[in-house]
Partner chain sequence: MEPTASLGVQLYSLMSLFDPFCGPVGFLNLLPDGSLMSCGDTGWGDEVARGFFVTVTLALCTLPIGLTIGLFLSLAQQAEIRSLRMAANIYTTIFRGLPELLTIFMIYFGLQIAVREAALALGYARGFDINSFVAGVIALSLVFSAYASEVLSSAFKAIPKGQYEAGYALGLRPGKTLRLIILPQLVRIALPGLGNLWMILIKDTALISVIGLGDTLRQTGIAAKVTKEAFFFYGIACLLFLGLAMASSIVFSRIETSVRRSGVNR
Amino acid sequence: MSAVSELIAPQPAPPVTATQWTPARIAGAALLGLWILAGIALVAWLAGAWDIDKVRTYGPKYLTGLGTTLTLVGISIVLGAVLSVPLAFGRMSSNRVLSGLAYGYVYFFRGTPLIAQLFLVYYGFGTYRNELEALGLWVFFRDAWNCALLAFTLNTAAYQAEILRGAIESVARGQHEGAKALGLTPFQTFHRIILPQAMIVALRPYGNEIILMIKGSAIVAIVTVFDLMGETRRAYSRTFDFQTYIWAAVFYLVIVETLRNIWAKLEQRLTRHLKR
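Kindly supply the structure of this chain on its own, in the form predicted alone.
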């Protein structure tokens, strides 16, 4: 056992390192300054080009299109989440047939563009009108909104299935063994232990998927669905004022930023027990 006989003398604080203006730092500052000036110029131009008559005429249509966008994305996300559960378990199945079918589905919808999938549903099923009428399904496929909903649901289900599969497989094997030692059934193990941990891992990827779907939903304007972008195209065709697209970009930016903040608060609340 030893005792301290001499204390270390207090040391001065380390000197503050002077900022060095390297060429890369100078270029970055100049580029940032240019972006700030461009933003100020854009705001000034929009303020000068403000036309209250156009706002009164097309503002309500923008809000209607915004509602269509949010409804379409919201329903497709929910239906895709339901469809993603059997797909995820199919991907993890030891049965080669189920695993192969689930893999093929995910591979196709993740490997092809969303706009191509929308065209396949909207134009592809339209070529089989007589057959669909005979089956009583033409009532569904003749509506562009229904076709967009189906295409979006099938697309997001593939991405959500991979998110869910990866989150479930990220849970340590010891969690399964501990639950078995406690005598829990497989359903209780999954419902009470595995799924809550997997959802924490999957929370941020799910948020990213919703944001991507909101931005990707603009393509439905091509198939005559008057969502936010569809109303923007109609407003531009009548005014030939490109600021209509700027306002659409502002709407999308507000939606994405609002969702990002909500998701950050949700993640912060659900993971508060993990912070020290």
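Taking the form predicted alone as the starting point, write out the structure of the form predicted in complex with its partner chain.
Just the single chain follows, nothing else.
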């Protein structure tokens, strides 16, 4: 005997409830509408102000400026990474003097604006021109590009040292002990056990640092380096056309978003063994 004596007849689907126009929904629609309107207005304005002469004159310059930006950031990130290794080990060292020096370096470069550091290198070293000429270093400091490279390298080294230190210290102590129990040398331990685990932790901050450097590198335009921002300022000062800035914004947004997406993919790929 079954407990069910009769089957319930099929029911029609419940009626679709009408979307309620709550204040939040209205606000959302209004704000999104505002963005869409702004986007359409921007595209329409850019299309209306499209001037093939200006594009021919300034388009290639924007691209070379973009190349300068990427070269500057690329070189300074790599040199900064090299410099950050001794700094990070200095920070972690048990030697008071060493760790104090490394801490002072990191604190100075993280506590002051990059633009002040750039001015200190570019204008500041100019004060000691005679001494630098005697040392034969003036050739280096005369060029704004070199000064920017030096300032950026020193700055990013401080940030990267902190990233590296945080990542290395995040590796559990048991990993060191396990390596020791296996009889690995300190170098082998670091190279084979600690570093691979630390790099995964450091991946995301490194990506952020690269993006911050690309954005921060715009200030070299002020010391007469013609990067993307510098070319933009030059184009604006010649044409007084505001779309020069809009195009620069588009360029920067595209670079940053591309890099962010590439980095997210990379991180997903490299940490796939950690996903459960």
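So that the term is clear: the rigid core is the largest set of C-alpha atoms that superpose within 1.5 Å between two forms. Residue numbers count along the first chain shown, from 1. For clarity, every value in this text was computed on a predicted model and none was experimentally measured.
Hinge residue for the rigid-part rotation between the two forms, picked from G166, L46, V85, L101: L46.
Rigid-body analysis between the two forms: the smaller part rotates 20° against the larger, C-alpha superposition. For R25, the CA shift between the two forms after superposing the rigid core equals 5.1 Å. Its Cα shifted by 13.2 Å between the two forms, A13 is reported here after superposition on the rigid core.
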